[in-house]
Every structure is written in C-alpha cells, then in structure tokens.
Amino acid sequence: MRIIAHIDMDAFFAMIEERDNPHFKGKPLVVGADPKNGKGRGVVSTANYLARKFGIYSAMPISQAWQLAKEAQKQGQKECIFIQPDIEKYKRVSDKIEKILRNYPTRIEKASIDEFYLDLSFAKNYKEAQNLCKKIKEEIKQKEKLTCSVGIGPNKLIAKIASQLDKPDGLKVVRPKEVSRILNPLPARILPGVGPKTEEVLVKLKIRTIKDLKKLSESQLKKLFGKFGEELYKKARGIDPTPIIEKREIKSIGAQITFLKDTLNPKIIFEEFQKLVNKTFYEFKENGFTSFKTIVITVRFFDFETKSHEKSFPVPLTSKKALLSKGMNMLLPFLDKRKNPKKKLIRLIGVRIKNLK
C-alpha cells in the first residue's frame, strides 16, 4: 500500500519574518518586492493570513497589493507591513526542516524551499502515517517556531490537495476510498496544471468542479488540450503514478529582473546583466558543473510582451567571460531594429544555461 505524505509550509516567508521580528504578530505582513507608494513594480512573494483577508495574495503585483492594504486600512483594518524577501535567510531555515524531515525513516522529496513529500508506505496504516506526521509536525513548531499543513493520500496529487483542504496548520488524511468524494466538489482549479487559462476554457463549457470536468470523456480533454488533456483525465480521477524523486536533476540556471522603471537605456541594461551574469555562472559552479551548450535571453518589453532568443555552441562555454560576451550578443538586437523595430522600452530581462555539464 503506498502512503505519501505532503508537508507544505504556512505562508514560509511572512511567517518566518514574524517569528524573528516580534512586532510585526498579530499585523497584516506582504513580504515581496517594494511597492513603493504603490508604484512599485514585481510581485508578492507571499502574505500572511491576516493580510490575505484583504484578497492579496502570491504573484500579485505588489502595487495591486498596495492598493488592497489601503483600502483595508481605510476601513478601520491593521496598517499592512510590506517587506522585501530575504531569501538566503529562507533557504536556511528550508534546510534546517530540510534536516528534521531527513530524521525519519522515509524517502523525501523537496518540491520546493517551502513543500516537501515524504513516502510513508512503510507505515502499517493510515493511522500510524497520520502519528508519524503529527511528529514531525511538532517537532517543526518545536525547533522552528514554524507551523506547517500536511496532507496524506494514496499518491503525491492527493497528498497535495489535502495539505490544502486544512490550512494553517492542518491535518488531512484522504484515504483511497475517499478520493472520489472528496475530489469531487472541489474546484477545477485546485488540480494541478489547471492556470487562469486552462480554467477559462472550462468554465466555457460550465465545467466549474472535478465532478463536471470527470463529465468529459479523455479523447475531448485531449482535443481541448492536447497531452495536458490525458493528464487532466486522469488527475480528476485522482490517479497520480508519479514517484516520489529524492534529488533532481539540474537542467538549467538563470536568473531574471524587472526594472524599477522601463527603459532603454544600455548602460542601465547592461549593468543589470552583468549582475545576472554574476548570479547565474555563481549557482552554475557553486553546483558542481564545469561546461554550458546553450544560452537563453529574454526580454519582457512595457507592455508584457515577451520574446527569447536560444542559441547553441558547438563548442561547450566554461568561462563567466564567455556567457557575459555571448549573452551579450544576444541581447544587443533587442535594443535596436533588429528584435525590437518599434523601439519599445524594456521591462524585463533574463539569462538562463543550459546543457550543463
């Protein structure tokens, strides 16, 4: 019998900040880029719950989420906190629940700095998984200060669904003989995969819930959305074989930035893709890889259109000199006619390797 446990972290990053920031308990917390005044530009990170009751929530534009906040306040609420992340600070405290999870006798899967699935099918039952993870759970609270949901099912999509259904701090044990009836009233949307996109499609068709999406046979999922489709046919049914994958492998490194104000300014873009340079090739050896094949540049103009440029090299990179000049080259055609004929300003740009060796 094959028993997989989900442990996602509540709102990791507010709560961290809460934890090792006294007064910022009991107040509305956003942790993400600056919104400077509400004209700030990037996304939230993540919020705490008593912000999210103001409807913020992650990958919201941070000056959307500047305007909620205000609003909020205006009612009578708590004057929302808004902090940038401190992520080395979070990937530490990751490896440290990291490191209590590895005290276990399980294979463990890091999804994420923030999301870890453990195989507990060595448990007897559904009961001792549900023991086992109220350990561990305490023992989190314990060293950490930190709360954590954890859902256990039949295979990782239940697992993760579960971890959901009961958050902050929750419990769920979704047993295979509960599947269906659980799955079945729950948004679409909640299945992995299913973005804004995807769900626009359905809700066309009225299909809102799991149980209207199990309506539509699989030849029709994949008409509507190719592979994705069979995929999408079997998760609504709760069908999951995905193993659980102890380490992954690295395919690719980058790193990207939003500019605090559009432009085309080639000093100003340059400078910025020396950093990411800096980053990418840093993460590339602090990795353990000697040789890179490929580059990718991408570039997000004023008005969100984004365009890339991939380029092969018979003979493999190895040097910081070498992705700095080439992705260079690259890049340069985006500042004039050659890739941007209407002479558009820049509001993103990124560098990614791959091929790596």
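The shown structure was predicted, so the numbers you read here are calculated from the model rather than taken from an experiment. Residue numbers count along the first chain shown, from 1. Throughout, rigid core stands for the largest set of C-alpha atoms superposing within 1.5 Å between the two forms. First, how it differs from the form predicted in complex with ligand TTP.
Superposition of the core reveals a Cα shift of 2 Å or more for residue 316 between these two forms. Annotation: Cα of residue 298 displaced by at least 2 Å between these two forms, core superposition. Superposed on the core, the two forms barely differ at residue 36: its CA moves less than 2 Å between these two forms.
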Contents of the next structure:
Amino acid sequence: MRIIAHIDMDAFFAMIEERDNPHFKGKPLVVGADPKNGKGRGVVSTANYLARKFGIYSAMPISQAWQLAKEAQKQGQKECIFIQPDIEKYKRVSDKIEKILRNYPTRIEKASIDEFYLDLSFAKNYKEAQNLCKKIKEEIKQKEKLTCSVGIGPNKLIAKIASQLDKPDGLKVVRPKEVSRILNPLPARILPGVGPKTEEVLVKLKIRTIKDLKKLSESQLKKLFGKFGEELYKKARGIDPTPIIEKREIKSIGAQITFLKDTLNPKIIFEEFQKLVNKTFYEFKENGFTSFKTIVITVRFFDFETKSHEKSFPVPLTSKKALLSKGMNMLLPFLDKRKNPKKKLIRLIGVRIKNLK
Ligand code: TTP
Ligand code: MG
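Same protein, different state: after the form predicted on its own, show the form predicted in complex with ligand TTP.
Whole complex next, starting from this chain.
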C-alpha cells in the first residue's frame, strides 16, 4: 500500500517576513513588487492570511492589491504592509526545512520552494503516517517558527489536494475509500493542470465540480483536451501513478574555472584554486557530507589538451585545509616540468571530490 504525504508551507514568503520582523505581527502583509503608491507594475508573490481577507492573492497585479488594501483601510481595517521579496533568504529557509525532512527515513521529492512529497509507504497504516506528520509539523514549527499544512493520501495527487483542504497549519488524511466522497464536491480547478483556460471550457459545459467532470467519458475529454484529457479522466477519479522523484544521488562535487587569460602565474592559479576549494567544500557541507576519499584535479592547457590527476587517500579526508593542501600538491606538477615540460599556459583548472560519505 502506498501512503504519500504532501507538505506545503503556509503563506511561505509572508510567514518568513512576519517571523523575522516582529512588528509585522498581526498586520496584513503583502510580499511582492514595489506598489509605488498604486502605480507599480509587478505582481503579488504572496499575501499573509490577514491580507487574503481583503481579496489579495498570489499573481494579482500589485496595483490591484494596493487598491484593495486602501479600500479595506477606509473601512477601518489595519494598514497593509507591502514589502519586496528576498528570494535568497526564502531559499535558505527552504533548504533548512528540507534538512529537517531528510532526517526522517522517507524518500523525499522537493516539488517547489515550499512543498515536498514524502513516501510514507513504510508506515503500517494511515494512523502511523499521520502521527509521523504531526511530529514533522512540530519540528518545523519549533526549529523554523513556521507552520505548514500536510495532506496524506494514497498518491501524490490526493496528498496535494488534501494539503490544501485544511490550511493553514492543517493535517488532512484522505484514505483510499474516502477519495471519491472528498473529491466529488471540490471545484474541478483544484486538479493540478486545470488552469483558467481549461476551466473556461469546462464552465461552458456547465462543469464546475469534480463530480460534474466525471460525467464526461474518456473519449469526450480526449476530444476536448487531447492528451491532457486522458490524464484528467484519471485525475477526476483520484488516480495518479506518478512516483516520488528523489533528487539524483550526489556522487561527486566539484568546481572549475576558465581564466580570463591563459596563464602560468602561480599566484593567480593558486588564488583561483583556493576559490574553487571554498566553493567545493561549501557544497560538500551543505549537502550533509562529512568525508571524502578521492580528489581529482583537472587542467586544460591553452591548446585544449586536458589532463586530470586522480588520487585516493587511505584515510578519509574531512577538512577544507586537507582538500586545499592535498589538492595543491596535485596541481603543482602541472605548473612545472614534471607534468608540463613544454611550460604550456593553462586555460582552465578544476577540482572534484568523490567517494563522499
Ligand atoms: P504557495 O504554496 O502557492 O503559496 P503560499 O505558501 O504563499 O500560501 P499557501 O498557504 O496557500 O500555501 O507558494 C509558495 C511561495 O511561492 C509563496 O509564498 C510565494 C511564491 N509564489 C510566487 O512568488 N508567485 C505565485 O504566483 C505563487 C503561487 C507563489
Ligand atoms: Mg505554500
């Protein structure tokens, strides 16, 4: 039996900003383009739940959001705060949440900056899966001071729909036998892939809910929407065989650089090499690795002749210092007659570590 969970952070960008700016607490907040007093031209990234009460949503023109906020204020509501997004910060938070999830013994697919699928099929039953998700929610709340909504179901489609049904801070379980009862009354647009265009076609046929959608046969849907029609037929019935796709396993980590000008100047080469080592080691740490056994140094000469030198060490290496000194020792011979007898200028250098733990 498959049991899949979908985790979706609540009002993600907005909640992070509320957390980091305590004076935003209790106020409507819109994260998006600069509204420029109503003349701004971008869109809303997201709004917190207080601002959503004014009818402000993701992807709405920021000028419209500004108008809605002003009207609400006229009617005695609190002034809405508008701020611009700091995507790099949100990515860092997203990585931290991913790290929390990766401590659980589940296969994980990161589906976007704020959503993840977890394969909980190892759980004995839905109750056990639900308890595990409760724990995950608590850990995210405690460590990141953010809430999320979780949906649990027999496949990714049901899990994703379920996570939206109990937002914010929700936990919704849809067991296989409940699928059609829960899907039937929902608007057809809740199905992934049904955008405004598909919805327009459906509304013309007086199809609003998933129950309505199920009245169309597979061939009718195919005629209307082509290949997507076949998928839609399955989706309306809660069928979704798509697997959890984990990020490919990382086998090696490295970096390389092409010099602005071919060179044999040791100062320039070592300076750049140090940067490559910093970058490689940062990524190594970020991905949760603790040791490596093999270093590969690559050198490309001005004439594109490319040589690499690979060396494995009996004792695993763990520090940046070790990577720098061992790597440097491997790089040096390419600068003198040992591995560069014709003293050819160097065009590119690279470093890579393998046998990661
Ligand atoms: P969502 O998960 O769609 O929205 P959300 O997390 O803000 O709110 P909800 O509680 O309903 O899940 O998107 C995650 C983030 O992605 C969102 O915080 C901002 C960003 N985003 C955009 O920048 N533009 C968009 O059109 C959407 C939908 C999201
Ligand atoms: Mg979200």
